[in-house]
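Consider the single chain below, provided in C-alpha cells and representing the form predicted on its own.
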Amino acid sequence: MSGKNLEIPGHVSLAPGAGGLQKVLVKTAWSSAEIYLHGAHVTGFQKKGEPPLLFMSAASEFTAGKPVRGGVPVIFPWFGAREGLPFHAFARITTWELKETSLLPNGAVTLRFILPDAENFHAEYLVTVAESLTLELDVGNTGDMDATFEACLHTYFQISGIDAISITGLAGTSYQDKVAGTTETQTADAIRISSEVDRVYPDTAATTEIEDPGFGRKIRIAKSGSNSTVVWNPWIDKSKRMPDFGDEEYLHMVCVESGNVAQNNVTLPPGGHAVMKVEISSERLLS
C-alpha cells in the first residue's frame, strides 16, 4: 500500500476503491481522474463541463488476480493468448507500486508507478493528469541477453452512441481483421461500426480521432513509440458471453487501443529501453 505522504492536498488522494482495491484520486483545474494500483489502470477521467472521456463497465470486477472491465488496461510484456499464461499477460492483473506524485508549475499533476517483479524488464508507468490525459509506458531490458515484448494501451471510451461515431486516422492502412481472419485495407476514410470489431492495424504511428456529435465533441488520440492501432467493440453476441460487461453496453463504448503488438514487438538490447506516449484529449465539435 502507498503512503499518504503521495497525497497532494486538493489534488492527489489515496482511497479505498471497489472491492477493497487501493484507487488514487486526482482533481486538476481542468478535470479529475481515477487510477487503481490493481494494474496502474485508469478508471476514470472528465473534462469539467463533459461526458467521461473513459467507459468502464458496470459488470466489472474489482479483484485481485482479474483485470477491470473499462478504462485503460496496460497490457505488457504481450497481448493476446499463450498457452497456460493470463491472457493479454499480467501487467494488468498486477498491483503497481505508486513511486512519486508532483503537482507541475501549470497546475497537471503526474503519477509514477513502477511495475514489481517483472522478469528481465523494468516498467515504470507516467500518467499526467491535466486538460488531457498522457500515458507514458517506459520499458527497460535488465538482462543480459535481448528481450523481446509487447505492449498496448487498451483504452475504452465513452461513446454516446455506436452508430453515431466515426474513426479517422488510418485511411489507407492495411489490418487484420481478427473476425473475419482475413488482411484488409481501409479503403474509407472513416471507419462506423455496425457489427462486432476486432482490427489490429500494424505499421501505422497516426493520431486517431472519434467524432462523437450526440456528445458534440471529438476524442483525438496522438500517440508516438507505438506503430500498431487497434479497434475493437464486442458487438451483440460476444457482449453476452462476457460475465464482466453488460449485453448492451457495447452501444456505449468503443476501443481504440495504441501500442505495440504482433509484428510490431520491441526487442530491446541489454540496458535499452523503449518509450510509447499517448496523449487523449477531446474538443468540441463546431456546429
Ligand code: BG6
Second form
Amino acid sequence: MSGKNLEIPGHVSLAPGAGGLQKVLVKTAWSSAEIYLHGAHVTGFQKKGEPPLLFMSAASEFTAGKPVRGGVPVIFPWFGAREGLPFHAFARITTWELKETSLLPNGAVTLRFILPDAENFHAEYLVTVAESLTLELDVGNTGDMDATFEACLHTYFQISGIDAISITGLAGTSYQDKVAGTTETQTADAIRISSEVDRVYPDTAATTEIEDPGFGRKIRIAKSGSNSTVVWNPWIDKSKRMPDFGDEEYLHMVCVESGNVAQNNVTLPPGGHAVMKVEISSERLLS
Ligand code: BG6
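Right, the form predicted on its own is done; let's see the coordinates for the form predicted together with ligand BG6.
Full assembly next; the chain just shown is listed first.
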C-alpha cells in the first residue's frame, strides 16, 4: 500500500485495525464499510438505518497468517482441504496490496486490491461500496500451461435469528450434503435451518435471497461468473469446537457463499482470465 495518497477525504481513510492489522474505512451517501488488507477481507458493510449486513464473530482473531471469522473471506485458489496446505487456501491469510481507490461520479467508492505471490495466477479484487456491496474477483493465468483454481466469497450474513430466516433461489438444484456425506435435491422452495448445514450447490448461477422478518429485511445475492453456492451454519457442536467463534453465535449468522468449487473449478489457458462478480443488496420487507 502506498499510503495516504489512497485516502479520499470524507470517503476513504486508512486506520490501524484489530491486532495491529491495517484497515480501510469507506463512507458513501448510503453506507459504510470496513476492509482489512489482511485477506482483502470485508469485515463490515452497513446501510444507513439498517443493522449490519455482515456478521463478524466477537471471538475472531485478527492475526497475520490466520483467518478472520466473519465478513467475506476470499477463498482462493482452492476451497476446503488440501493435504499439507492451509484449509481454504492462502488468499484469506495473505496481506493484499491496496492498489487504487476511486470515488465514482455516482458517489460509489471502489477499492482495487492485488494478491501478491499468487503462484501462476494474477488475482485482483474490486470492492465497490454504494447502496449495495459489489465484489469482483478477477483471476488471470500468468503461466505457460493451463491452470485450474477454485474460488469462493465465503460471505457471513448477520441475521436476526437462525429460526426466523429462509433462503430461496436454490429449489430444484441438487447439492452435496457435507454433513451427511450424501447428494440430495433441494425440493422445498425455501431452506430453513434447524441443524448443522454444510451444503455445496453446484451448477447454479441463481440469485439467492435471505428473508429475515426479524430484521424486516431481505438480502439479495446476485452473481455472475459463479456456478456454485455454498450454504453453511455450524450449529451447536461445531460452534463449540471452533475457538474463534462464540458458542451461541450460530444463532445470528448464516453463510451463503458464491463461488466456483469442486466440479465447477475453473481452468484458464495461458493468458486467460475469469471474473466472478457478486452484488449483495438489501431491501425493507413490507410489514
Ligand atoms: C464452509 C465449508 O465453506 O466453510 C465448511 O463448507 C467449513 O466445511 C466452513 O467448516 C468454515 O471453514 P473455516 O476454515 O473458515 O472454519
